[in-house]
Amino acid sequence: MKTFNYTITDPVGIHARPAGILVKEIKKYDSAVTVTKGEKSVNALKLMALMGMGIKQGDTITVSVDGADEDNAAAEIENFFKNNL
């Protein structure tokens, strides 16, 4: 398993839009994906659930990925959060 933490910085954190882009581009894995913020986690493949947590700017996240493709998954995943969130 890996996992990498990460600040959120955009202004409006995760809400629909990028939480739909973050779907689409965790899909391309066969690793299951869990994005935890504080005691709550949740499968980042449910949309719902993700905007559920309320992650807005300057919230720490911590991303696990785990599977066969993890390392490949968590490198790119981390990087769309530098670039998109």
Contents of the next structure:
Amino acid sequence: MKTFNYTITDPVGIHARPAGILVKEIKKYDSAVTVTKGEKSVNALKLMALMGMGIKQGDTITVSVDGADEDNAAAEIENFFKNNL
Amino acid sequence: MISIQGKGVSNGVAFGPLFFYKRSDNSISRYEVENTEEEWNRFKAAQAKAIEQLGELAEKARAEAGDDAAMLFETHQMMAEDLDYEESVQNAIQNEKHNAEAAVSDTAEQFAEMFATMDDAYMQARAADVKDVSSRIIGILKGVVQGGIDSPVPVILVADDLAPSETVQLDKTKILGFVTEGGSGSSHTAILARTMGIPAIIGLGKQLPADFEGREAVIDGSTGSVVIDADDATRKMLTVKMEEQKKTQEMLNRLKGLPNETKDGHKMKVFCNIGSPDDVPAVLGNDAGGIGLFRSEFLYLNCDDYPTEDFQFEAYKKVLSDMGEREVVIRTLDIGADKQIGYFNLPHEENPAMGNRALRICLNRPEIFHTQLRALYRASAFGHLCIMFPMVTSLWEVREAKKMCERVKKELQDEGISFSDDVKVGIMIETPAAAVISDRLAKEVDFFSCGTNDLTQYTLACDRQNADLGRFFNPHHTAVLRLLKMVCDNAHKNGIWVGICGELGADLSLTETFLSIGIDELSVSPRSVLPLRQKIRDVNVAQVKDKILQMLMTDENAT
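What would the structure be for the form predicted together with its partner chain, rather than the form predicted alone?
Starting with the chain above, the whole complex follows.
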């Protein structure tokens, strides 16, 4: 399992648009992706649960990637966060 | 023959059968199902159909308005196939034996509730998305026709009024014109009609009973008349009018993509005046080069309390990103005088046109100004923003306003929030004082835009809203035109551009004058863009300039 931390810089946080693009991105990989903020964790494929976390600008989240293609997937997903959120 | 009168909000003539918009009602029946497997399959089929429809809408939106517009529908698609959402529906059907409609409706409520209780205005608004997606699925389960028009031939669409989500789904190839009971000139229906270039008539009230469905009608958007079963004479008269309008519009459409350039190579920027983000499609549809005046008041007028920074940010961002690289001049709050807002609690004034208004309110109540400027600078990261202050009379006002801009930029920098470092700051020239000291003001700002309605009113000491003063209110008055020339000269001496964003900009009888005195930009309503382009392309400045300038200085008939 690979994990990385990321601090959200987008002023609106993980809102519908980037959450939607994120789900699309994650679907490309076989690995299961979990997003954790504080005590709460969600499967990042679940769009509404992800939006329901209310992740805002300045929040630090932990993303864990678990599966056969986790090395590549974790790097690409981290890039995605840097470029979009 | 039956004649009914409404208010025309989009020009053009159309002949066709009346068709009453059928809105799917949201009521659902609830019952216990025996065969839960079959019910689950019903849901899966409706869900698949909804995802397919949303995909089509996304492609349509992408073609009409780009990737950002498409993303809304793609997000809806993902909501429709969300794993938790599906699981909740499945549970309601398989374990509680609810019918699919009830299962979807309850699930929608549950998810909408989750969003609605979040501590974030943006997320709260997402509750509407979940409900929108769910009512689509319910509509499919119930067998409602999407798009509302179930007719083999194009029709004149009759509705009470249409919501944005309804207008976007309409099959546009089936619509010849719009007729609505309610609505206003700035309603979605009116904007859509103007963008599509088809007639629209609003405010008919209950004059059209539903049993008129299918009857032949002629509508004329320029006069607001709706005629049912027209006689031959009326029919003939309107046919001629329709042909003429069609020819004119075709001629104008051919100008799209061409520069606003005179025969001798003088270029003019032709931009648009808008009042809300909804007007942007009309701006782009008419091939305007940018937005020369975005009146930010609508944000304040549509609220019951001061609009928050985030709320304003979203609206500005939308316009800026929709306009891409094109310039967008957003005017800061311009209320007072004829535009009053209750929650500002402004005391009654004897002479409001000369009172506490526009930039004066902003400087007297810096917290309001501060919020707006923060929203504007935050939005600047998403497009090509210019900020404009209205109602300037003195140098110190501009300096104080600019100081506030600097403060806001510093704050954002400290907070690590990105903004563009190339935001141009300009002012409206709408008082004689500003015109007279425009040589000094030009050193403080990046551009001028002349508001000719107020400039005329203040120069001629003539209330533009007093109907008895019609013949005294003359924007062609030499005094007004001389002031405009003076402003142009002072702007150009200092290397800044100058535009006109008042109604005078679209006055084709003055286009030659504006080109001659050196106006760089005209900002007009979207519909006026192409006629203005046509006029500009017909002018030869070298041939008319000397005569016009001489007349301006020596005209013995100076009005």
